[in-house]
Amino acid sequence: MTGDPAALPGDAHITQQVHAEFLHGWHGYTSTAWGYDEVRPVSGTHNDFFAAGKTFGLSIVEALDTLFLMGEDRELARCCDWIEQHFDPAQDADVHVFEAVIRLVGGLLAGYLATGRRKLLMLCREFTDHLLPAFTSSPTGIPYTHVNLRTGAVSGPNVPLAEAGTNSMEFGLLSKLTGDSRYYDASLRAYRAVIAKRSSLDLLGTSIDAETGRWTDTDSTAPNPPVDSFYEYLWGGYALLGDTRLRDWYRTLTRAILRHQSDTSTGHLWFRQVDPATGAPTGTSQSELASFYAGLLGKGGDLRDGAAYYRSWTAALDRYPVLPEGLDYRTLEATDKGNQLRPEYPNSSFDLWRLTHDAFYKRTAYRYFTAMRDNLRVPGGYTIATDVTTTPMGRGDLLPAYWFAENYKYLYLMFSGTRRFDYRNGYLSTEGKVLRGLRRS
């Protein structure tokens, strides 16, 4: 997969086999689990992702942009008569702010964008209201991870880093396009808590107490979950509102992970967990999901590396079929044999693409294709894996609701060179939401 480019199909039937298969995935969805927020395509039930017996319809608002930018405007407008209809932004319901906001106030957003219906955005901005109490609550600004909609009692002072800054661009659009500063106001000052707290060698913790602003966590674990879109949103603020502080905050952190955390000592590089203080290393765990940060880096300008990294996920996958969640980097034995159907390394084939054009990452990008469709496809849809390392492999039943928002329109965009979207200007979320770049006849 790594030769010549005209071993690959033509971008026009790469482009129509992968929309085919988002659109299989989404029928599966709409024929069982229709208004719930996942479907389990096995047993062709449905799964509520936030709260039991409640429903935001997740898989719906997560794939608007998606079906706008397929031209399937039909079904984008069902998915907007739903939620203008049934979606309830005032339940009854303790909702995970980190997920709530990447989710459902990116992709409320992101269907605004596409539609300029503005009941979308109204939703959207009383739903962000119903969230703002587990940032304006907490003593230091750092958001609790969980807030009851309707009463606004919070819950969850011990925070993952991701959770504590993954909310800049939402925050920051919604207070563009409304005109009300609170969002983003709440999103910096869980910043400035946090960057205040680095260690002398310019390095994070992995979670900190919303009440104390201590750390729970001192390790440095990123580019690996539960840190990984703190950093992201640094830069993704600054690329999509212009603030400069949140680059330079970008820029120093980076410095340091690159400083203290690469390894290169298998001949690819990787990035090992380390003391903040010290930068002596505690460990050599890497999750899947941390391959979203090759395309991070060569965004922030950091190419040769981010290249590199995303060859060594590409090594990864010339030893197993479906990238396990987690691996030692030391042997790349897997840690944890499944998979979530995750699109972290198509987004990173999206990113380098787009900044190098190198057909290489066409290629690595079909090949996490092919090998989902061939391995992970049911009558139903799509579903995860239990096991990516025997063969057949191990299947579950659950579709999340995050495949209809990113990891088929990372490949569309790369083959299909649609109109409906900017390629100089655009600029995606971390829950792949096209918060700057639709582009409406």
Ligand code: DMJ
The other form holds:
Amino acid sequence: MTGDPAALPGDAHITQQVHAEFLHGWHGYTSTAWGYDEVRPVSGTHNDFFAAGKTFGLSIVEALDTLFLMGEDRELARCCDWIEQHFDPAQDADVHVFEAVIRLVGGLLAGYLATGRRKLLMLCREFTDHLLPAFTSSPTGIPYTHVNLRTGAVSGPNVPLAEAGTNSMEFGLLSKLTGDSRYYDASLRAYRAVIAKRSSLDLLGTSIDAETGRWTDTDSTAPNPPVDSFYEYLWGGYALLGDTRLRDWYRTLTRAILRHQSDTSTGHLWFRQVDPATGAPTGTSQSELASFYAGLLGKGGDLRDGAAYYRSWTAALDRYPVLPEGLDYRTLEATDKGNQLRPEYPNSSFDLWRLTHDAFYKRTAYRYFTAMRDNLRVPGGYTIATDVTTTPMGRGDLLPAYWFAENYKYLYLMFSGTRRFDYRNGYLSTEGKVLRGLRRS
Ligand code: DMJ
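Could you switch over to the form predicted together with the ligand, since the one displayed so far is the form predicted alone?
Then the entire complex follows, led off by the chain already shown.
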């Protein structure tokens, strides 16, 4: 299932390979799309992630702490210079609040922690101030999905759960670093509004109306998107900030998910969709993005379930060397054959390896790495797949910016043993940003 252990090269060799592949992707971005959000590596063009005609230099912001960990100090300095000169926190752009928080607020925070450059923290604060109307103008405190950075106009009252509550870590840390409690207060208000709406089974729905506080669906889709990181940030907020309210909410909700949504009927652990009011099953689809949950379960104290869920995804990888975006877990048939260069599986490999030091996680993470390299590497970097079920795989034309924050960072951390990371206390956000544990000296 996991390859021959004897065939696994030594850690130093794998570290070198991972580093070189990261730089291959990085060079693809810097040589053709520098200063833009994302590179389209096949056509050699670029992509605006947040709004047409606007750039936040997203790949630059996403890469900061990865460059630091890999010792790429000159590139890191060049990125920080670009941000200090060009990053505009008040552009006339309607931005997706959730993405802006995990990618840009988190990226600037991690960049500040990696370099100590105060301007990054100031820009982060200014940028977050322009996001805050999404929270403060909501009658319930649940943030609207979009806000215009210049005008503060909000839109998008129908809010997927992950977008309601994937901010405790970034906002909590920003409050701590600035001494300004508004950010964490806004975050907590949103969590409270959602948690108050849990069912008598302690399950949550999938989307909620920010204006009325009512669910707009009758499904608990945990741990799939678009609810996934809501749970991740209850535990993460506790781990990073020590707020035991978040921990207690995490435990209550996780107990309910494990009780009502676990399905082992195929011999593997998967999570079915259910009606939150009754627990009645409503679906058997599983998104690749849910594979992060194996690591989260481990971190939250349910290591046996986390390890079992990881094995389920490892079995899926026996069939598809690169996971499809979606599966029906009863048959493992792909329901969405693409792959957006996803990082969730190695995220769990890293989390579970840190908890157990079991070499199984290194072997399976390395298998993920070689499959990505063999199938989705192109001369201009790496690209998304349109169909992972064909040989060769169908390829798209995008290197998502999160690739610079996540995929190979998890591998690098697993194999390098770098002194720049505190393996005991370090903590990463959902976007792979190291929000605690970067060692500068
Ligand atoms: C990333 O932006 C984050 O990991 C987020 O939590 C959801 N997924 C994407 C990458 O797949």
